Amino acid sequence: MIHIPILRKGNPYKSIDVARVPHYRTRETFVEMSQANAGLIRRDLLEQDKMRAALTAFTTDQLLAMCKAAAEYYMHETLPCGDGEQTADDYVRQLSATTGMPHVLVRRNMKKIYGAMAEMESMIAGLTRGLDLKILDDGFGTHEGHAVSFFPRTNSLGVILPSNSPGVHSLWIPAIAMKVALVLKPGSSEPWSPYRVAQAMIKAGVPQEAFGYYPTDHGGSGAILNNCGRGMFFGDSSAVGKYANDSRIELHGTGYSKVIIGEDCIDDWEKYLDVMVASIVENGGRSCINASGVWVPRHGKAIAEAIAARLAEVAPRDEEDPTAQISPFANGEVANRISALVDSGLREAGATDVTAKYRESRLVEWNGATYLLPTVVHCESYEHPLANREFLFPFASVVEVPQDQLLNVIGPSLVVTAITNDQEFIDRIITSPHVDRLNIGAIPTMQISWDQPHEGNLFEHLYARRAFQRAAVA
């Protein structure tokens, strides 16, 4: 039996209390995780200053070099995993066993995490807008001809992690290069990625004191967010809503990402079918940057039919099948509840499940696991309950909205891919407060660039700029 311990300033610690994580198919216990209670977490976090001090002993350039070395260790090497060791192939199989994610999707997510560490210099340059990183070492310097000074808002970043997609771990990794310690609460069925990243970093020379790893319950999660100076919380809207007004916490919830086609391009919509399909189905539809909506001025029914025909080819496959595109649900009851929510929305007039004609049921049992098949819904109005919804599988609504009304009704959208050459429309999108990340042109919503912030800006979350002047002292 694999046992994953707590890491207290990098030191393994076995707890009497354990959580047993089952194999997604057999439901037999696959791994045990030591559980940290809120009191232990609060006690450890009294020494956050020492965690950060271990990082400040190094220059930013040295930490960047360590991140680059850690990328290779994470991707290829055998690393500690509890009482034993874990090869890269072990990691793929183990992560798949507890989450159901097919191996091919695990490996794609590995590449994202690898890229975050290997391209850390580009990431930091994008987050800091090209700041001379020596300024982080000295606390002050010159940027674009002006004296500047930055100070850390916190000694540690507390991160409450999900289980749906390993790729999200690329978002908190830059904290190490910014000399901010990490306090990580892994997802209940995905303890593997944050533990392996920490071990790769430690092997690369990052001081182990900079890492806290606390499998815990809701009370322990609250202790992390309440006692770390800055936090990052991944979860659905109901989970993260409690912290909606807490500026210390960067929230990563539902994305409501969309593909928009402008009036000038809509009559050629067939050219962009690949972009729409990829935006919806890549990574099994489980990322906040997957498109959950396609918003167009006309041809909505035809577009929905074309997307549905393509997605009808997606079917459950064995976890080792390289053509697998969707993941089962580790807990089948979750799939049942999601499918019921979709059906509830469809009972209201004005929406049609265009994919229904291609199958007997959206909810399927296959090889001992529960799946939700991709679903495309055509909505006659943006006001329909399913027009702007997001679920944990490939789901998208196709909505017809006049272009001159679209930006008034689109709602908050993490990523918008706008397929248009209309400069006036582009200017309106650029100034829209509803669009967080913007792609102009036929770029899938899932396509990322390392020098662009994904959601929010981690540097601005962790550092603040102060007014600064300096004169010689006689």
Second form
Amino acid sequence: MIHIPILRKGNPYKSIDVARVPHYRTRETFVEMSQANAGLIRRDLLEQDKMRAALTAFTTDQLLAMCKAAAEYYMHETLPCGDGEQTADDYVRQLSATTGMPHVLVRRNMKKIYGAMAEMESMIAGLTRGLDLKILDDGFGTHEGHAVSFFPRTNSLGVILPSNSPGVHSLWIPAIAMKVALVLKPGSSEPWSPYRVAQAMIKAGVPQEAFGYYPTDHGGSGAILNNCGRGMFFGDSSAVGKYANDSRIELHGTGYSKVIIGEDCIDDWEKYLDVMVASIVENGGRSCINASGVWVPRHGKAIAEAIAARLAEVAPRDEEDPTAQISPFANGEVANRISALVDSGLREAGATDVTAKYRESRLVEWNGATYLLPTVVHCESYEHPLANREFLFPFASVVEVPQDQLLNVIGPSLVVTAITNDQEFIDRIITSPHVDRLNIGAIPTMQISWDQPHEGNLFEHLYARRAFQRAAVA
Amino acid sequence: MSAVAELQVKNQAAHAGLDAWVREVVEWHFNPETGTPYWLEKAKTFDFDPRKDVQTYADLDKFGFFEDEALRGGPVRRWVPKGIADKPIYVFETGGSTGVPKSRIAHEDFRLDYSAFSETLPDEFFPKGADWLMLGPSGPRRLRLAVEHLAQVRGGISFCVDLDPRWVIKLIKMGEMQMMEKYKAHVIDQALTILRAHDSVKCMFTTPKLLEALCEKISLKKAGITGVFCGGTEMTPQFHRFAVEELMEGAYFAPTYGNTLMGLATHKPFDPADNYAIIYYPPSPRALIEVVDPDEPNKLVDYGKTGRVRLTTLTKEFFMPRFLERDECEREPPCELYPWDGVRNVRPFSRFQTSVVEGVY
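Can you switch from the form predicted on its own and show the form predicted in complex with its partner chain instead?
Below is the entire complex, every chain and molecule, led by the chain shown above.
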């Protein structure tokens, strides 16, 4: 039995209290995770200054080089994993075993995490808008002819992680290059990725003192968020809501990402079908950057039918099948509840499950596991309860909304892919407070660029600028 | 005689003593001269005569399972045995975050319980004559007076702080976590003031959460604390280990399980072989905790097996047979120091575990 310990300033600690994570199909315990009690976490966090001090002993350039080396270790090398070791292939198999994610999707997410580490320099350049990184080492310097000074708002970044998609781990990794220590709480069924990233970083020379890794319960998560100077919290709307007014914590909740098509392009909608389908189904439809809505001025029914016909081709496949596109649910009961929620929405007039005619049921048992098949719903109005919903599987609503009303009713949307050349419409989208990431043109919502911040800028979250003047030395 | 045989003899003696004590307590509560109005009234509905038909501990099954609803609301005097009606009476409460709390009357039970508990504390770590800090729930709970008595029987004086756990639970339910933290800090600040001002304080009672919070502010060793008596809420083996390895700094850690209805169960002395499991033994014969099958609560589970906690309290002040607690645990065999059944790793009963709010208390 694999046992994943707590890491206290990088040192493994085996707790008496363990959580047992089952294999998604057999339901037999696959891995044990030591559980940290909240008091232990709070006690460790009394020494956050020392955790950060271990990083400030290096220059940013040195840390960037370590990140680059860590990328290779993460992607290819055998690394410590609890009492044993883990090859890259073990990692893929283990992550798949506890989350159900097919190997092909795990490997795609691996590449994303690898990219974040390997491209750290360009990522930091994007986050800092091209700041001379020596300024982070010295605390002050000159940028575009102006004296600038930045100071860290915190010694550590506390991160409450999800289990749904390993790609999100690329978001917190830059903290190390910014000399901010990490306090990580892994998702309950995905302990693997943050542990492997930390081990790769340590092997690359990042001081182990900079890493806290605490599998824990809600109380422990609270201890992390309340005691780290800055936090990042991944979870559904109900979980993150408690911290809605806490500016120290960056919330990564439901995305409600959308593809919208302007009046000028809508009659050519068939040209954009690939973008719509990819936005909905890539990565198993489990990311907050997956589209959960396609909002158009007309042709809604035809678009929904066309997407449904494509999604109907997606079926459960073996975890090792390279053509697998969707993940089963590690807990079948969750799939049941989600499907019931969709059905409950459909009972309200004005919405049709366009995918229903292609199958007997959305919820299927296959090879001992529970799946939700991709689903497209056509909504006659943006006010329908299913018009702006997001679920943990490929689900999208096609909604018809007049273009002049769309931005008033779109609601907060993490990613918007706007397919239009209408400059007046583009200008309005650019100024919309509801739109976070924006793609103009036929770019899938899932496509990310390393030099673009995602859901808030990590550099601005971790650092603040102060007014700075220095008298010339006589 | 082998250790096993010796334990068996002690166990048999304890059983015999228990049966005799059951007869004495039942006679007291059901005798019209000394009895408790509640039980005298209740006896009219029984198809047996407790004074004649209850001769052994096993005979207590005849009463069925005690319904704790009877302890909510008045008149509280119905719980005062006539035999002590002219004595000064206290009332202590348990629960009460919402609705009417359960009440237990007392004349001197809490003193007897804590005098007996005092005998289990090692003098090396809880020095006679040392002063105490009571850092736990106050108000209508018996804990404050009980700890004060414990300090007094050991020749010390107890300093106390105010702590209202019902307000803490309300803050949590309202989502006022920052206010809850402020209240906790307010309580800890008072404790720190006492510890800084009085070098004579060497022993303390506190709850697990307050112990953690206190140790985030000071070193117990530097503050001169040599013994900590800890209880009030669930304690996990991991917390036990964390406390011993990281918070105590050589001070003695005495975890306890207690409540207003039972009294105080003593922890089995630390044994590395127990891997920090928390093992308690009830203050037999004044109270017994047993582990029963949740579906057939008349049946004890085997040693080592998990079941629901069943409490029987047998004092001249309070008689409560066969009460099913909202806790579960494993059944622990007798040990040399306590030759009767114990309990291991008590925790909230999993079938009821929907939302347990403990806060700082």
